[in-house]
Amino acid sequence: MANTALLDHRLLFVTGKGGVGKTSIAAALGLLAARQGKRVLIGDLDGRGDIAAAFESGPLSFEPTKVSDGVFAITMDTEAAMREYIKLNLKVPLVGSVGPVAAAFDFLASAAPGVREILTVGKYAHEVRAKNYDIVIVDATASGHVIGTVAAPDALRELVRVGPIVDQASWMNDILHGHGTTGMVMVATPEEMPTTETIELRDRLENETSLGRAAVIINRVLPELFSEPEEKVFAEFQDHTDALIAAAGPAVEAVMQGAAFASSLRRSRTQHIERLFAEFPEDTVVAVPQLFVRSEGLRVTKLLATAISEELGV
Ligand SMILES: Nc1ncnc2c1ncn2[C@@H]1O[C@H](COP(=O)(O)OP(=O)(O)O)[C@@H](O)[C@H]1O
Ligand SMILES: [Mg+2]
């Protein structure tokens, strides 16, 4: 469905259940934005640096690495984020050993809930505010955790009412709460659990945060194996498997079973796709096909970018 505004956001958090394709989709969205001439930053929240594999780049760090034309990637390092935060916001010269900063950070992070989250979300919000990139795409942690992370500046405002920290939380919130500026991209595969979790996440997003919803991506949608007339022919074949084996040999059985499996898998997935379309406005749902390639990495990222581009109509 056409959703030309998706890449007009300045900050996107890509989330979903483990294994649904968050990292691949975040990378593909980044590649697509760069194809449109945008300067892109992709990062994560957990410091795992998974984005590197999607671009087949070397290991990532807190310093941006160019992973493709127009695409830069970082991996989160909360201590480095804290050092940068102090340098940028508190105008305190950081000389000599980082030991004391690390100790202060550990103290703060364990004493005040949300400090780690503020620093990570704050890093990306800062990149948006400083206009260092046209779009910042965050490969966010699995669904549940992301709520606490993006709500951290709100929580902080509740805790602290005056002083520089409040100013920080308030410009961060201006960026995070701006619908059309910041949004959540929820990735689901058309299966029971990822679908249910996506709907639950939508509710928590609405009830517990002020973040907008940018898109729902249904990843790994299977192609239709048979058209309706073909389905009928296939049913005939199934009724006459013995005769077909007699005519063409025992391999017929494996072929028939394979086709039956693919066809029923597609049918079972259809109900989840329909459920997602029923729960979300049609123009926010993007269906991405299952790719049948043996490779991983950049080739998959490029193919996904092209598939998303066709779906978005951009
Ligand atoms: N549409 C797709 N078609 C085929 N393979 C895919 C597709 N989307 C993701 N993958 C593959 O699935 C695996 C898991 O994806 P990944 O992005 O790492 O998931 P997550 O970050 O949600 O854990 C990767 O090997 C990736 O290449
Ligand atoms: Mg991942």
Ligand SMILES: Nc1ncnc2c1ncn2[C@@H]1O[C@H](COP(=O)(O)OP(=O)(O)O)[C@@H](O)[C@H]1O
Second form
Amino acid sequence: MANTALLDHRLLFVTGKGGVGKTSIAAALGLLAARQGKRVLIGDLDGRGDIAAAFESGPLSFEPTKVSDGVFAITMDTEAAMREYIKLNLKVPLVGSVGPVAAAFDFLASAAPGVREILTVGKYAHEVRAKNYDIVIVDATASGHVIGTVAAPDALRELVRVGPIVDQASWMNDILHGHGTTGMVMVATPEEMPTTETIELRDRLENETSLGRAAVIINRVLPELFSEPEEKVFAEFQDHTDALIAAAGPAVEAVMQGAAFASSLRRSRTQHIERLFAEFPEDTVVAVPQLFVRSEGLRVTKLLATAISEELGV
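Shown: the form predicted in complex with the ligand; wanted: the form predicted on its own:
The following holds one chain only.
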């Protein structure tokens, strides 16, 4: 049984290898939190996420948009984030475009690691600090890049010793590394590369940051087609396929081949599921079943939220 404290965090970063469904999982976690009566903000870090599709809402912007009961969503916008940063942290009123300021910022960001993340990660940390939402869920960058994102405030403090930027980096660190406040949700599918990347990310989190692991979500777990006794019966049927075809017609062959393929695929993925359960505490691992649906959208988000809820026991 997975840890029911997952949604007690104030800030969750959801990451994983590309293609494992991290955006869908982030949306489902937001919907589940709202079902528990929480006020939720979901957003991305680079403006490339597709939270809108997960809720079948219109286009998102930097201003929060209500996408479901209790759930608000935004998408990152550099100029809007810069405007808000200057207003909140430098106490400078802005009128009109901040294009020239943003251009100067881009130049600085290219030279100083961590500056850009002060805007992106800082936006979500600010929402936590301001207590505008009960939980903030971030559809983060892929697992190969997320460490640099969340470690940016520390890197920046090594470069800048005084001033408003380093002050913000300090309180951001308090939120990012506060016990029980912020956690990393690592999404994997039961395949070799996603499993390996998840374990490697765990090691980097432990060695390079003090950010806590909130959960490992194994997405798209195929159902067990046969129990062990049933598997033996099926094997006997396979030995007599010709007789079954003669008795019931050629459609039997397609059914037998399909069942054999599904059973084999499930067995090939079991080793990766077992590896993740062996590498991580059992109460932090959530197995989410494969949803046999043809499209993404709100229906899928609801189904995922229900599946996660059942695994969490909430």
